[in-house]
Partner chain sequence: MIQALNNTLFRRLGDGVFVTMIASILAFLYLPVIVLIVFSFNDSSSLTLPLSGFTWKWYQSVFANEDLLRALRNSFYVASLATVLTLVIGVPAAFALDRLNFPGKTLFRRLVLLPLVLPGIITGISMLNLFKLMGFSLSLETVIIGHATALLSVVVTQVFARLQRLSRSYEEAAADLGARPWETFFLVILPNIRSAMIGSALLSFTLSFDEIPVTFFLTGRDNTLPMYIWSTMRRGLTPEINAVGTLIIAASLVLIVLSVSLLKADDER
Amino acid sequence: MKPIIEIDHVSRIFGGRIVAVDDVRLDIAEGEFITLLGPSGCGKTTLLRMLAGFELPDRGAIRLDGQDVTHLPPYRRDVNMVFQDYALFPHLTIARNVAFGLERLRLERADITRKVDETLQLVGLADKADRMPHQLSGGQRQRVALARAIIRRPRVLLLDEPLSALDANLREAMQVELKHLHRKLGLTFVMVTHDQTEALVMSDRIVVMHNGRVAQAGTPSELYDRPASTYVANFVGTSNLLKGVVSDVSKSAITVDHAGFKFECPPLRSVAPGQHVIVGIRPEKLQITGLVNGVAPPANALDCEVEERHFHGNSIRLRCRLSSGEPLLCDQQLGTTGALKAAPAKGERIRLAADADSLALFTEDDRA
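Sought structure, where only the one chain appears, the form predicted on its own:
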């Protein structure tokens, strides 16, 4: 199926030397909820603004429904944008804010009223039509901005950090609302965020950006379970990254030595004995198997000392230290009232183990 958006080797350079977006190639399917994820300065917002028409590429092309829109102004593209600060008109009622775009098209008043009523109903604000923006909560103002953006039913809805101004509880509720709205409308959503949890919860596919390039694109589970680089492993979730040397390669496993410990990793990388690599382990994949008892640990097990315990409500994070001096994080779920008391104490030596399938292996080339 032909994608609705084709980003074809697009670059944007500011001042002739600052590369904001560097040769990005990306296709977006119709009806997809895709998120551009990365830290400040990675190029995600610049890329979104080029899709909207607020920035023009220095190289490459952008196509919408097969039409080259690279140099078309925003008003000639069938897209709309929800801004980070909502950009509502403070002197207009909620209904007038939502109707603004249709009024500029000089549609019949009855058609405008009907569409405004339908759209406010869709976002749960039908009873707020006559209010002013300052009379609404942050979450309600966000929904007004969404209503104004979707009333014309654009082919693509662009969202620039849409939930960043909300508090934690409201933000979580709006994540669910946005996902429900996406399903109801069937529009293509392209969102920018630096919040990994937000991206994992809401997206069909995530594009992780780094230094203006696409570091990895995939479903939330693909990025979390099989990150392509140490950068992705640490940006999408948290990972323990331990340096080691390949000691054996077989059809069933790649064996890696790290300071006397041994890992047996899935054979998903092309490596050779003697090669320096990095083993990635998610903190929640480590399980306590008992106290250190003087017996050498088996493969994929690590002996360490607990340095700190941090209570996270439904889990406890153990900050440990290996004999090699490397730090190690381990997350343990707290299923019962007494589980916290039973968790290892500071200074206690413990053994942690992980399943081979939960390990990720990175080469030196995968560190960027």
Second form
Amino acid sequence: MKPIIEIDHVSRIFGGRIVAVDDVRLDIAEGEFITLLGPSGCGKTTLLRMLAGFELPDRGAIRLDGQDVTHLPPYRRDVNMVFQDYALFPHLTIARNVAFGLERLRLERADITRKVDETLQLVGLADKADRMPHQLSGGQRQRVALARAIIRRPRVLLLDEPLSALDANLREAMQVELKHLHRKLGLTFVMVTHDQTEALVMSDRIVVMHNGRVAQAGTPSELYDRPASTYVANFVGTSNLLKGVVSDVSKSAITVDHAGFKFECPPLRSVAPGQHVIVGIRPEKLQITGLVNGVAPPANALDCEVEERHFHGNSIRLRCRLSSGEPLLCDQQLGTTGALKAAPAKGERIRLAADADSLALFTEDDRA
Amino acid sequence: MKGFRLDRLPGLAVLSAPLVWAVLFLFIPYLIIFTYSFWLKKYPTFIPAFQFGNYAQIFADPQYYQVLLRTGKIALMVTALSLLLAYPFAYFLVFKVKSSRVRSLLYMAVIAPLWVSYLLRAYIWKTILGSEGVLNSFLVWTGILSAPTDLLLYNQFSMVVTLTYIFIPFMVMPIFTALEKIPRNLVEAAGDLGVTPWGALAKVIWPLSLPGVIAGATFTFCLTFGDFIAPMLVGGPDGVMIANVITSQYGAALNWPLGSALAVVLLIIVLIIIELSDRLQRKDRIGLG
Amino acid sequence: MIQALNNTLFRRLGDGVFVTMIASILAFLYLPVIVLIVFSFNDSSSLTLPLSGFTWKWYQSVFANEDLLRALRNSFYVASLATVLTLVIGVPAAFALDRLNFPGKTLFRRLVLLPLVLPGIITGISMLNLFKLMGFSLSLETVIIGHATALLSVVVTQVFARLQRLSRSYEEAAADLGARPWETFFLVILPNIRSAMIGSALLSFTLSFDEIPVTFFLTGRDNTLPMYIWSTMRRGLTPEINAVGTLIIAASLVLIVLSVSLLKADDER
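Form predicted on its own already given; the form predicted in complex with the partner chain follows:
Below, the chain from earlier opens the complete complex, with every other chain and molecule after it.
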């Protein structure tokens, strides 16, 4: 399928020195819900603003539906944006705010009124049409911003941290609602967020950005299960990262030594024996296989001492320390009653093991 | 920053009128004054030249440099008197008046005269202080004086009183704003730490309000320094100020080059004071973090 | 015990000082105004105490004084046009200073704001030089240009301050929704700086109405009201001036109330 947006080797350099976006290549498919994820300063917002036309790339091109829009001003692009601070015009009523985009198209008055009504209905604010923005709650303003942006049915809807100003409960409800809206309208959504949970829940595809570059792009599960770098492994979810040395490379596995422990990782990377690597293990993939006994641990098993226990409600996080001195996190689900009691106590020495499939292997170069 | 900006053409359209105005009515006129200040007076008008005679005259002829000194002295006295009256007033307003309604009402009462004609405010004092004036007639009427005194008007005293009366709102405004910005809990914290009210004033409030004081003093000083209406109305022979001399050079004396040189001197003095005050305020701001 | 007594005593004393202080400053500011008003109704033509009796005659002579009324009309003409000019030039200037980048911006800003801090006499004589050089004869129109130049800074500072508080995202949102730059300006920016514009226009009008230093140098045969009052004043003091003054104060009061309520409206938003 032809992409709706092509970002073609785009760079943006502020003041001739600060590289905000660095040679980004990215295609976005029609109807996709894509999220640009990264910490502040990673270039995700700048990239979004270039899609909207608020910033111009210093290098590269942006194509919308095959047409080069790189230097087109915002008012000539068929994209609309939901702003982080909503940017509702304070001097206009809700209805006039929502109508603003249609009025610019010189539509018939009756047509505009009908569409505004429909759209306000869609976001559940039909009764607030005559209010002023400052009379609404944060969540309601958010919906108005959304209504205003979708009323023109743009080719692409841009969302700049749309939920960051809402409190936790409302945010979760709005995540679901946005997702529904996406499906209902069939528009392409491009969202920027620094919240990995939000990205995982909502997106068809996530683009993790780091220092102006794309660190990894993929579906949420790809990103979570097969992070391409330690950076992604740590930014999306949590990972235990253990340094080691490759001791053997075979067709079926790469064997890595870490302070007397052995990992057999899936052979997804080309490494040579003797190379320094990092093994990543998600805390929840570690199973308790028993207490430490005299027998040397098998491959993909680790012996450690529980130092702290943190109760998380549905799970418990054990902060352990390996005999090598490295810290290790291990999450245990508390699915059954009594599971909490059964969890290892502080000071206990336990053996943890992970499936070979759940191990990620990174080379030193991935540290970005 | 090259980002989303107005299209180049509307940008130019927005800028063109103000730019033309600023060049034509501000830049060129200042340039003309500067140029004239080097020209020569030649009866009945003046001729182009490049010489420093006008400046030399200003700093050699006591008639001129003494006026400069006197103007500075009067401006300083007005500034000091305004500060003396305005600071306690603003302090009491901000820290002692409990009701915010009363506070803003009293504040407005001090600012309101700014909206009332400057000329009237100078005129009022002429009617009050004159030998045929309200105060004299009151003093004679009540028997305090046996005959009207002319000590009240047409001297530096009447100038200072009148100019203080006119410009005091400019002192109150920035001080009030600066004091209002001081967090109450800072003052309470000082009290909590056993600092007396006077100590808090000296150690906490005064230093924090300094930017406002500097701003107010700069306003008052500069406005007084360039004034020529009040001296004409209530000043006597020893109340002539620099702006009056400029006026007469442009008027009866018909010596525009000397008038221009005086104007340049006045301009430079005012600009230096503003620059200094800017730096002081900036330093203070940095000092506060 | 004694300490506590001392403290109350100190506070009482402090309160006393405080009330006296405020009262005396208010007296300093307003007694003269009261004197002005009282004498505008005093029967005697000399401004001396004791008062001799109540009269309206000074007001009658004000409204019969053709010269004064003409000066008043001139002042309205000058102040209105000068205010319009300050807005027409000042609002784009403030906008350019806040939103545009162009070479010489710092010099431009300094030039435009200079009259705010410079004594009026400098603006007056510098423009007198210009007009003489260009061969213009002095008239009310030259006064208007002079006032507009001197008061431009008032509008620029007020509108600039408002623009600075106005989030950029409004403009971006407007452009995003298809508004061309001029539509953004008229539909989004202008309505949001309206109160700053009206406020500064009121101030500009008042200051122009009251202006002397610039007018002094730039006016031809026609007088503005303050120039007229001034010239009468130098000839001698008459209660007629008190009557005019009282009327001006009344008008100023209306303006104050107007501008304060405008500022309030802005705060509430």
